[in-house]
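Take a look at this single chain, the form predicted on its own, given in structure tokens.
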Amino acid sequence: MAGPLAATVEPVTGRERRKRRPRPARLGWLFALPAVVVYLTFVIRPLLLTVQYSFYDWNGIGAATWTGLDNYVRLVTDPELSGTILHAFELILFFSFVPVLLGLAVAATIRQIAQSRLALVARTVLFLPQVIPLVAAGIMWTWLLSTTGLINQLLSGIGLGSLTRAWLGDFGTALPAVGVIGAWVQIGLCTLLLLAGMSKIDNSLYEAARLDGAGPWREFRSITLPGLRQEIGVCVTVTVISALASFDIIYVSTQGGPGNATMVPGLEIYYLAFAEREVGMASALAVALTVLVLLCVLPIQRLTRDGTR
């Protein structure tokens, strides 16, 4: 009986096999579609529409002119353009190593309080810039910078008020103010971050290094500063971002003054396409911004990946 019944069962080809296999790759996609529609319709489109009129002398609304390169060129040879983008990497400084540099003292300070209720406060507080509107900071570091504002009450209090000045107006602070509004406002992001990737330490590592006789700058320079090494470089590269895509805080402080003084690139974006009706220029500096903004975060990416093989 086996024999005869055995030789009724058709093999089953390997097509058929792969036919019933599941396509957990094609259902994928399938869940994925809405969102990629959207972000090919809103991303993906308009990059290429900006790239398109970067070759075009277009005022937005009548007839647009080829021009090739002249918006680069034009770019790269006008000082007022080319500084805003010095400006910005000015700004890299505030917004960018000043947080990642005392978010690291802070986050090692925390890290030794854990327990208390101390901690608990000083993470919140720091992070407390990261859910204030950035118009809001803007507003309120204007009034503190101000003539009349409280930084240059405290100079004067303390007999420093030779130092007292507008600090927003002057060519010659306007710039590090608004970096230290930045700073302010990052440095509470880049302290979470950083905890975070300390409480990841095993702790058996400062225990070996203590009963070999380490002191605390031993601990954080061998231990602490290896095993952060990727959260600096997402720190590092929020806050270049942030720093080369700044738009509110100067929009709402400074409006690019005095002069050209605290003019970068994304509000200049702003103000050549929406003022000065010059979409083409403004698309064209708009792609060097961007393709600035992943030069420099490309690097600090590879870094980051070949220090966790």
The other form holds:
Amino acid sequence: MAGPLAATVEPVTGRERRKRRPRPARLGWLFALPAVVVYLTFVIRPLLLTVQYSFYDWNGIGAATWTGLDNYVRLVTDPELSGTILHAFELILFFSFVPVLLGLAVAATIRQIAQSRLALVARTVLFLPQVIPLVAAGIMWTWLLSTTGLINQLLSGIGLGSLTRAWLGDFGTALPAVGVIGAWVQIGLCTLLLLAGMSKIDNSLYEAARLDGAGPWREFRSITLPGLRQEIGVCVTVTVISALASFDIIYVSTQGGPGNATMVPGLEIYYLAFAEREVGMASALAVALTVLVLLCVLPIQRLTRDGTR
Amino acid sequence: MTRTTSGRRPAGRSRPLFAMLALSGALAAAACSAPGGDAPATGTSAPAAVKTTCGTEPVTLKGYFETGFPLPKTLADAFTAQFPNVKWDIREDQFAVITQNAPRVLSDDPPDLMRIPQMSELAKDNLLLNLDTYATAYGWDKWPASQLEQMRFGSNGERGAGPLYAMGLNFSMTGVFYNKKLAAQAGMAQPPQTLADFDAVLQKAKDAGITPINQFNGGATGGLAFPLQNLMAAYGETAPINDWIFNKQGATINTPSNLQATQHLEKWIKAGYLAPDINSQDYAMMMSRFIGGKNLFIFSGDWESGNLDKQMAGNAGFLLMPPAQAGGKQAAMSAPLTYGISAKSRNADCAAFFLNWVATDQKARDLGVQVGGSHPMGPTDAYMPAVGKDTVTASTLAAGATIGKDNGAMDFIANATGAIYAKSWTPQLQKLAAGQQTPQGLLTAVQKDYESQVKG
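Provide the structure of the form predicted together with its partner chain, given the form predicted on its own shown above.
What follows is the whole complex; the chain from before opens it.
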């Protein structure tokens, strides 16, 4: 109950207090100063520098030459670079849609059995991937998905030996395979968030619906889903960002291979900056990626926020 | 910064935004001078006078070595045992990390001695010390020229000639390792003498149900570059390949003989001579499968000799890629284990003395072979430690002699530019392995990337 209430009430009181007593607000900035300085030094300054670098041709050490928008032109004309962005969008399907949909289903199921010990176990197990470092998850899945890994052994075991392959080394399956790893990591987070959201929905709504003769599906559609609007918004936002800005899972499992089949912007930025030493081009791609993330996330935010007003 | 944040108090909703914008502007203005210029502007000339000793005063050499290869550390310890006034402060990283860090480390935190990745750009940016004076002082210039040419970099931007910018701890030899037991099963009585013989062995192995070749080709490490370059040298001359690697003017990888070589590799892929999952294997997986007796051949280098002598004692053999015609010249990739001195090093004299000691001291040469598995640097008639007959180490050292006689040493096509391996060879070879790229398409694509990288 406290969640949405606090969110809508607090800004109002905050604003009123500031109007009435300006002095403490100034004092407040003083308290915030250390954080502001750190933020400016380590977030805003690098951000601006990246924008600046993106207009140069620079190897990171020697003298830089101003090239204007050349890097951005190459970004849209070089299919290898623009291809990475398409891969990132494909990953949204796995990193975002799958976890949110499955998370909804799982959360609804767990809610039904909320009192039992099984629910606790299920919650813990599903959340575990969030606790494991992404690098460890990547290594583990590399083993599972390798030619002799568990996935292929299982397939052979149930007579589907013809399907076995090197999942991460096959052009057709590498990107989906990486996506599965991402989905596995994200589903716990989504489930937990959605469960928390469900617990705040007033039970009397469900009772009323049941009295009106609503089935479980109708309950889910008319009560649970609208009640979870904000939580779904958070899930989608977080997972879409992680898909667009993905790096660690791919770096560990495929390094962009085979043949650039899993190359994503995050990894390409890294290669451009540290292998090809094209800091300008890497910065341009980074700026483009930031803009892209904002373009995707801001509408999602607006969409989910409007519903609560 | 303080003024903008505390001086402007936000009273309305838009004020913080304004403050933020003003601040961004201020910061942008402050940062607006062009980036770069961290590298010393000069430094291409060698020091005029040098000392050929570490002296007697206490010295601490700062080293930046590669993790996973015990040789440099062992040599450093042995050096301190002989020269107790020299202590070490060693930092270790994986090669990939060293590659990424090299320019910044050489510029910001200059080590006295550092493992050097592809060095063209580092030399161009004046980050490495010109070693010519030491070369004359120690007589390195009297050694076989081929040992040092990969570490020379000219003012025209070409490698292979010009001032010396690094030195080897030893030089490695690459070729084909084979499993002797499986070779017998496949009916390989003696090492194949021609490429056709080699193909025949591959076919026989396949018929006998043995995986003929396994090679790492996954992630960012396209290991098919090893057999490909061996095939290139079997079909053509080594000189044009070296010219290409050294960025010589007008050099191209897209030649008729290289096309034949790439087509030959494609033939192997299509015939099923390579394990079907090479695109998902990294180097470690290839080695563990080979040591586990899962396949007949791998393409690798003599840095594995000691390891194979231990883990496959008596069961591992080494051969050089056979020539296209019987009795033809043989070639192999052979590269020094490159170490350089930062242009900003404060103990350059002592670091150079160490490099000379590694090549000339008897104990150091012993360690070079026993621990490193590779041939030490130095004059041809220098002391060589005895090696057990029938060991892989013995055959790789003998192969080194053959390559020396045939003048068949090549640098690695992956070393042509800093990014050519990860960004060009690897994806292209992975596509070739998956049947998604043609031999001609591969060479054209690599050449195109190469030209843009050499130019840039």
